[in-house]
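Only one chain is given next, in structure tokens, and it is the form predicted alone.
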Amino acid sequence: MTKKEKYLDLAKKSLARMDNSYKYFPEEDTPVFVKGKGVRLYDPDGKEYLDMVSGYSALNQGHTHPKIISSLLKQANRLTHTSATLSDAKVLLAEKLANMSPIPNTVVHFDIGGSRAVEGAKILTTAYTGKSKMISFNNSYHGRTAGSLSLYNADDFKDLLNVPKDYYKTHYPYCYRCPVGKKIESCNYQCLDKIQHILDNNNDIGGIIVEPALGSRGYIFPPQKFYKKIRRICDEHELLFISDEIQMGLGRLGAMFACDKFETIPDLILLSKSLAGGMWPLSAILGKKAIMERIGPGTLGSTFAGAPLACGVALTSIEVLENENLCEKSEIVGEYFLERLRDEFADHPLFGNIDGMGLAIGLELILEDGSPAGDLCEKIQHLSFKEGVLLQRGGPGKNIINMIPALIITKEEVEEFIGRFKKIIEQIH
């Protein structure tokens, strides 16, 4: 028996399920990994990966960045946690985040994972609005909390929850499959059109929450004036317009805040992920000093909230960002994949869309009908897994292989996974 089948054996006896939360791999062979480097995994047994998911983008410095290991165990030393109270990096981190922040007069909130973040993005948003509902897109993600997942066309998990429906559903401009039937060449954003009936019908919704580019269920990437549009709307109906960045922010796009890709200032971005390098839950809400305002204090928070530990390290975080210009390698390097898949798969007879934004790229499957190949993305996330490559999978026909490696990838890593991927796929038939 090798080291990771012990580990798996131990897991099935003690873990209530076995931490494959969206069922990517079978139970028998669910990766065990016990040390990351860069763009790396290693399992127990000394094989290498090629970490094409870092995370779900929450290593966008890559694994055990060592600024960041170091900045972690010096804040360890000094201060972990405390009660109500302030602390220095704390205090340091929201003035950093505020300067950054595109947003006029920014204020920031702390809590401690992106779910989190989105259910103080719905609770600022009642109490500024005093309306209590929001508008959404099908296919998007803002979490798995009672709270989050009121807020969008979540899986049926959520009825188990007994979740209220507090949002209107209407289409994410999706220009591969367009949901109203249009070409590009004769599109006007037609897909939004639904957003101006739904106001027409109802008078109880307070904003829109938005991901700048479709995450977990699917890398999709909208046109650049999408962002502009639904700015408009907001401004036109006094809306507030939440920008969930949670996965898509810090640099996945190719800029700090991936509004900034759009020329557009929303009222709320939502962070997470990346925000504290992985090594700490962290997340924030960023928005205008009069909204973040409206509510008192004890009505957003939790005990880990903002905590100490959290804040140093997210210091040191962000400045691994910006020294090492991982925003414009990220474009850079995006740019680059981007372009060597297409050469290599774009007349593919399996490969239908190649689209990306940064290091976001996504690969949409297809059967020889133009149908979703879900089971064939299946079968190649399983057997790049076996050598050695880990992918992840979405989309509506869960079709859609999603590229988020971390930011510090380099051309040669792309062109050793670019070799990989041939091979993997020269075994289908």
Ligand SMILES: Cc1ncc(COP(=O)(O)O)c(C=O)c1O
Contents of the next structure:
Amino acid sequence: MTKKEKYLDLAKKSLARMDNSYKYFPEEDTPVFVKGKGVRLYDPDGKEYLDMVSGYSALNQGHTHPKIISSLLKQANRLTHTSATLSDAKVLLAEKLANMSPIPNTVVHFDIGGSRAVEGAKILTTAYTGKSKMISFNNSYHGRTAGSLSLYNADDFKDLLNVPKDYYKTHYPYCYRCPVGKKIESCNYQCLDKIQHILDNNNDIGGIIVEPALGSRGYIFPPQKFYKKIRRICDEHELLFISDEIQMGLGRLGAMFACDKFETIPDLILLSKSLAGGMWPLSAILGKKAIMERIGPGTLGSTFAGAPLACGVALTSIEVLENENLCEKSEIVGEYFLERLRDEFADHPLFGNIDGMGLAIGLELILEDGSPAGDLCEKIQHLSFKEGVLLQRGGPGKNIINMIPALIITKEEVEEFIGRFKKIIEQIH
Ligand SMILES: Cc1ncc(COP(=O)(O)O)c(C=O)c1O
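What's the form predicted together with the ligand like, now that we've got the form predicted alone?
Let us now look at the entire complex, which starts with that chain.
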């Protein structure tokens, strides 16, 4: 029995007593990891994997970055947690984020994760506008707590959790499979007309919550003017524009803030995941002062929100993004990666759309008639474990392979991935 088999055996026994939240993979192929370094993961028998998921973009700085570990240990030795009082680390981090933020006079609120930031945005929007509902997009993902689920069309969970439906759903510009059947050259963003229709028929809407690219449900990238169009609609109707950058922020799209890529300033920006280098859960809402100060002390928050340990690590995690030019690298290496994938696979009959922005890339698998090849995508994901690659998949048809490597990935490592990926595709008949 290999060490991995021993762990799997143990996992099987414990999974029998646990819920099935972790049963994503076929049992014998489930990867078990004991070590991570840079863009690589290792199993108990020393087998190495290229990690193309990077903790769902929580590890933009890579696994076990020495500076982030050292910061974690330093902060742990000094101060880990207080009550709702201030700490030096929290003050410095708020100052740093406010200075970085594209929103003038940014005020920062900290919490412990993405879903909590989304719930906070909902509360702030209601307090500021007096209106409790939002417009959100098909195939978006904003979290799995009741408050975050209430803001988007999460069919998988809605009936089970009986959460309120505080949203109106509209089309995301998914140009490869246009939701309103148009061609990008001449569409004039007709997919967004539905927003006007919703606004004409309802007066309880306080904001629009949007992902800069569809993350957990896709790796689908909108055209360049999308954010500007949303900004204009929000301005015309006095709605708040909430940019959920929990997955696509902090360098992922090739800029510190995803909204920078679209040259647009939202009213609230939501961050989490790589904010504390994947070492400690932390989220932040960055917003206009007038909005952030509309609610009283204690309305938002939780025991560990903005803990000194998280904030100390976050200061270093941001420093690493800045000092190692990871936003720029994301843009340059991402472009190279996308081009190489197109070179290799654009003419292959199994591949449809190959698209990306920075180091977020989606590879769409299709059947002969062009429809989504979800089963094939699952097969490729599982075969990839054998070839030493960790991949994620998503999309409305569950047929999009997502690439979200750490932003430290080099062109050589991209080539290594492509070599392994070609071997995987050769095994498909
Ligand atoms: C865009 C987006 N919003 C919100 C969330 C929820 O974050 P968390 O899982 O930290 O609650 C996620 C998580 O994947 C996300 O990608």
